[in-house]
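First, one chain by itself: the form predicted alone, in structure tokens.
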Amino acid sequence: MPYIDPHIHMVSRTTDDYQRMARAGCVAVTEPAFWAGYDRGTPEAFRDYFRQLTVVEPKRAARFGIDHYCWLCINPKEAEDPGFAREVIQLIPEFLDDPQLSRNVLGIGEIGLNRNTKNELLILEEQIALAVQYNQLILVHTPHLEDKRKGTKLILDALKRNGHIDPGRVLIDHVEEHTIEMVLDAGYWAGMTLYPDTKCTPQRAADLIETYGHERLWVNSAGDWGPSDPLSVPKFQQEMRGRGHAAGVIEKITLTNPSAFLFQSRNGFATQ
């Protein structure tokens, strides 16, 4: 069956990885700026991540058949410098003012807090304003574990504060039991990261469909350095399968759903 993964971070996967992507059924990923596994030092290294993003990696993926498109913005995890995180955020309207280097950026994200500091929201929002300005999707990334709950109401807040925002042009990932309800009944976008160990497993990402319907949800398996599974969505296609749910609602998670979402970007979205 043909899927998206709407947030992997391709940057950090192996050639083999799009090939066994590509067999399983993969016909299209979305790449969110990301943190390199270290922290940068410079925006000029920010500049070439990003063509990275552009540039780069969509000819890596065409290879195999798979539409790749990006995100682009100072992740969290990097975001506690105001000072630097700035020069970092006034980058990204060179990408977004050129044809070329646009074409396959659907929008601002991974935005979000990591440890809920006043400095990552202070980016977040600041980021949040530059997704307004340039009419941008908004991807955001929810913090892990403990504070999870706590940073996805900041978040919720953060959004609501900016008065221009359509909930129905916001994707707010990682979401679990404890958050997922909160995120829907705002009129955001969920969506559902499958990890092996931490986050969602296929089986828990089913629990809530079953619990919370497939309206404005999707899944993917946010792969990157860390435990992670490129293969994670097929996997929970067949968890699904397993439970009897038909081929239509499946489809509509994995492929459906995120191409509506997406298609919403100013740049558009081709692949269905």
The other form holds:
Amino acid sequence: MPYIDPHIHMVSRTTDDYQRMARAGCVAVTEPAFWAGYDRGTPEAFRDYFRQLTVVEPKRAARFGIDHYCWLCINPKEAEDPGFAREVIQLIPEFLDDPQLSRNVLGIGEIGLNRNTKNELLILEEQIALAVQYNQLILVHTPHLEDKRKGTKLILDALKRNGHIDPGRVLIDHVEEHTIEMVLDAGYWAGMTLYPDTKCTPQRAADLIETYGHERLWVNSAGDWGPSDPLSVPKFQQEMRGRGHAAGVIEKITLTNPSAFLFQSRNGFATQ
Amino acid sequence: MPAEHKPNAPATPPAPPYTLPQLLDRDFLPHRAKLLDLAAFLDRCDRTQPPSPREGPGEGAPGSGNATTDSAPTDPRLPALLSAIALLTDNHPNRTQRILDALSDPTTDPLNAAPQSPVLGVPQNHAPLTTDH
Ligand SMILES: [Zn+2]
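Please give the other form, namely the form predicted together with the partner chain, since only the form predicted alone has been shown so far.
Complete assembly follows, chain above in first position.
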């Protein structure tokens, strides 16, 4: 069954992963800018990273018939130094304003919070404002483990404070049972991340679908350089099939819903 | 849809397409195995050596022998896990959400700076759960 993995860090994955994903039905991926596992030493390192996301990765994916899209930002883990973070933020319009470089850019992401600090919140607010200024979609990372519930509330407050945000153009990612309701109730989209040790499993994501329905929800692997599984979306499809869910429901969560959200992008999501 | 339903909240979905006997046939054994894994993990915690004096909370072994029953271990992880396990058998619904809530930082204000300690998966100052609901 065809699917989109709307949150995966392919720069950290091998070409073999692209091949296996293509065989499992992956037709498109979207790759948010994130932490590389170490703090980058200079803002220039981000310019190189953004070129990797906008130029290199789409070509690598195309070899396997997979459409590649990306999101640009400074991630919350490297946002504790506001001066440094602002230098990175200043690079982003270069990419948004260039018709060639912006072709696969869907929006600003994954912005959000890591340890729920005041500086992280400040940079989050400035990147929300950037997204508004450039009419971009927003992809939000919510914190890990014990920090998630508090961080998700702080993020929803920050989005509301901006005053110009259409919740239908924002996806709050890595929701779990204790955060999904506040996200959906406020009108945002919610992403369920299928991760081995933290976040959700394919089984719990299927439970959330059974509890909250099919609207404004998607699943993703968030595959990266840590323990993660680039084939977790097809594993979710398998879990849903095994429970007897209709093919139309499975397709909605793994293909139609991500398409519907991403088609709102200014730069054009073109996967059919 | 109930009258007090919030405008953005999704409609209550229908019952899932499987019965309890079907679910048990499919998923009972893997979850029996997970229960035994959890029990074996707690037994393993009980067998651990005493921590070296340099090991503080969050850095190493949870405690010397009977780690799961010692009265005042310094690492917050095991007490939080044991409190959360109690929620499995209290016969109230939404166990997953209530366990996640119990394992969440209860504070609401942003921090002045990132904490030095890593995320542990439980609140840093774990308070035992009360048993009433
Ligand atoms: Zn990510």
